[in-house]
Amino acid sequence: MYRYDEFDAAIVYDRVKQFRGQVERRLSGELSEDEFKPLRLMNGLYLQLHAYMLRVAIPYGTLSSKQLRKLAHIARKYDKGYAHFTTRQNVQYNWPALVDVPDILDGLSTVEMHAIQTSGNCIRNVTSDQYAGATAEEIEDPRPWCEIIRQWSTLHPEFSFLPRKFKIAVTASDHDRAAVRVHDIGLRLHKSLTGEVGFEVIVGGGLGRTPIIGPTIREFLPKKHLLSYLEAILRVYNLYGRRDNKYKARIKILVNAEGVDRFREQVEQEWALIKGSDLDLPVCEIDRIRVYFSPPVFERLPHESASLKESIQSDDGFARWVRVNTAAHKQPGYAIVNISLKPIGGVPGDATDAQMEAAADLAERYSFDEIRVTHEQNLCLPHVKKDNLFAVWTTLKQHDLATANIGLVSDIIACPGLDYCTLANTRSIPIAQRISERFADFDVQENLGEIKVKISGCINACGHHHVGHIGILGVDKKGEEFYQVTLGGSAAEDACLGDIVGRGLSSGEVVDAVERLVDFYRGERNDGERFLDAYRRLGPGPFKEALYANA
């Protein structure tokens, strides 16, 4: 895990000190809310429906147990005893008092955390695959590259006031768990025909009002040129991106308006001016950063674990959890453990202070002091011995963290919606809760297989509904909450946007309609066929009929 150097520490310390003075001026009345707004946003502080909300960065989703315990402490002391993990691998506190925010930021600084660039028209938190460094699927660990981008982008003087917010994701696996094609820039590490490892560069993806799957503008970029090429992209965007209309200010609008070929040409022309400059990464610097992400010292273990096999045979609940919530590890005798933050009837992505401390204890004891946050609002222990899985599961059960539903119909992504957000049209959380309760039977869920349900409370699409196998968008109809359904979306390596299938459904109709969709799929699928595959095979027509039957 990367450790802050003296420059990182100084930046964070100075920012906390500055913001403490700004908060004092706001509380005294010296600053109005309008004057204070740009200052608080630069420190990750939003004003929502009922209170301020603080968004804390978790770069590339990686936490130590010490950091997670600090997050738990903040939730207990300064909030209402819980925190919310987001689709950007961030954590949010929904109820901090303004007077306490400087103390919260000061506490975060003691564990090398901050809220810098979690808001505003700048390069936001760089995200990655939660299995990075643990899965055999990847070419190499992508997190050193995320860290290099973080250092380059932090308080970058040219890119601190972009036309609009800017999001970057990096993956190194063919199986995309980082949703790189729906980011402003997506980077995929892969090998060239000669065996050299470099980046596919994807630009102009995004959801919201104008959802677009990002096109590839460069098939292969040598590693040493990463920062100069990113700089060229950002310069073109900063120069030509619209600033007269925030709804048309994202880079996806620019790429679409210019056309991919013309945009690529502009980037290449700009890159020619800076390629070979001091932005090119020397091997020694890449190696220096990579050392921080050296793999743990794994024990030499057999592929199979006799104790694990015995526990699976003796406990059906544990056996299900192993099947559903663990993934293959690159090291024999180890597994990747997914911790669901989606209990039946719970709020997707929320974790209490006690749950965070329990997860921190497990990370420290069983996962080399490391825990990950996923973009699907769950947690992950990346390196757990198979012999320890039963002990991990037993502890998770005690803290209501052992729900065996990763990737299943109740593992729902949902934004905070109208319960918190000033932009939302409808509530997302109650719909997610009711759907999970409708499919509470875990035998049914496992039999159904992978179904990605994603819910947004407004067109800004913080719940990623456009790329859900079943997407649900909240819309306002004359003061009433309605929900529009999209089908067939994906955020994975086969990324595509879902199809809008018809009229909106009332709050009272939508859960029944989802159940009809699922029942239709169950009756029509081939052996082993996922919901998404069945939809692609059969097309939207029959699914639409099922959705609106008796509605």
Given for the second form:
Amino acid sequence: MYRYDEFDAAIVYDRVKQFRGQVERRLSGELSEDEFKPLRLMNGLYLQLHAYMLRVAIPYGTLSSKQLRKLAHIARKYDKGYAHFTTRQNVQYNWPALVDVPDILDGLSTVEMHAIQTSGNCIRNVTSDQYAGATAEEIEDPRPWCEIIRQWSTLHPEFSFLPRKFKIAVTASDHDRAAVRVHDIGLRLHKSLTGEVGFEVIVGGGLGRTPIIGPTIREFLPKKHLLSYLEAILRVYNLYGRRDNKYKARIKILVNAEGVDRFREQVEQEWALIKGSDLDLPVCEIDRIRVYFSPPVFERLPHESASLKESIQSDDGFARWVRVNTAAHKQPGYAIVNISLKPIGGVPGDATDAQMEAAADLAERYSFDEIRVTHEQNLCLPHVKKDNLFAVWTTLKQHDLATANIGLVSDIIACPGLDYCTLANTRSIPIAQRISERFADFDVQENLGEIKVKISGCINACGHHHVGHIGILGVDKKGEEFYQVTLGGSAAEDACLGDIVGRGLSSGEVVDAVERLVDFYRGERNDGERFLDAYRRLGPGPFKEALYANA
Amino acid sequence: MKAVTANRLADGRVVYLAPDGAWTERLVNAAIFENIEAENALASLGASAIEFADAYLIEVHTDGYPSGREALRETIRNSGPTIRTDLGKQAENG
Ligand code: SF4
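Switch from the form predicted on its own to the form predicted in complex with its partner chain and print that structure.
The complete assembly is shown below, putting the previous chain first.
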């Protein structure tokens, strides 16, 4: 894992000290709320429905057990015993008191964490594939590149006041777990025909009010030019992006207005001026950062584990969990373990202090001290020996963390919605809970296969509803909660936006409607065909009929 | 009818302006104003006040419960998350 150098440590330390002073000045009345608000937002501190909300950055979703224990400690000491993992691979506290926030930030800084650039019109926390460094699919570990981008973008003076916020995601696998096509910039490491590794550069994707699947503006960018090319994109955006209208300020609007070709030309022109300058890191610096992400020292093991086989045969619950929640590791004898934060009827993405500590202990003992946060609001232990899976599962079960539903219909993304969020139209979490309860039977879920349900409480789309196989958007109709369903979206390598199929459904109708959709799919599917593929084959018509059948 | 609401500066808790000019945590104890009076009460709070942040008006019934288009939002603010009845004011009032 990356470790802070003296610069990182100094930046974070200075920022906490500065913010402590700003809080004192606000409390004494020296600063007005109008003056203070932008300062607190620069430190990830929002004011939500019930209280302040502190958003803490988890760079590319990677945590050590020490860091996760600190997050648990903060939840217990300063909050209400839990924290919320978000679709941005970040973590949020829902109840911190302003007077405690400087101490919380102090505590975070002792484990090399902070809340810088988790808000505001700057380059936000870079996100990545939660299987980075563990999956056999990847060309190389994408995280050194995330870290290089993090260092370049941290407090970048030219890009601290962009027209709007800016999100970058990086992946290095064909199977896209980082949703790179719905970010301001998506980077996909791949091999050229000559075998050289470089980036496909996707610009101007995004969700929200104007959802767009990002177009590729460069098929292949040699790795060494990453920073100069990113800088060129950001300069064009900073110069031409709209600042007169917040809803038209994201880079996707600029790319759309200019057209991909013209936008590309502008970037290439800008790039010509800085390409090969000292923005582009020398190989030795890239290698220096890469060392931090060297693979752990794996044991040489056979592919199969005899003890795992035995446990699978003797315990059906364990067997199911292995089938559903573990993924193939590049190293023989190891597996990737997904920890579901979606218990049946639970709040998606919430974890208690005790659960975080349990996950941290497991990571320390069984996963080379690493935990990942996924954009689907789950956790992941990237490197677990197959021999240890049963022990890991047993502990997870004790902490209600062993729900075997990764990728299934109850593994729902839901934003906080009107239960917490001041921008919400409607609640999201109760809909997720009711759908999860409706499909509580694990045989049924597993038989249904991959179905991605994603729920947002307003058009800002933090719950990624546009790219859900089944997307649900909360809309307010004269003070009543209604839900607009979209179908056929995907955030993966086959990214596409869902179709809006018709009028909104009341909160009483929506869960039955989802069940009818799923029943229809079950009746129509071919062997092994996913919900999304059946939808693509049959088209919206019959699904729409099913959705509104009883209405 | 209207009431004035805000978040308490030091800890962010939802508060309402009481008839004596102090802040109360309970909407039932809040001052209820006619529309114009409410605007005046809000305007007279002063922007640099050190007890609260983000003050605004909400619609309420005469009995002190949220009404109008934002009734659900304000009910949730006044009670706590509907999915965690162990949290927020609903957990303390009972
Ligand atoms: S989608 Fe809307 S309601 Fe949900 S968290 Fe984002 S801003 Fe809040």
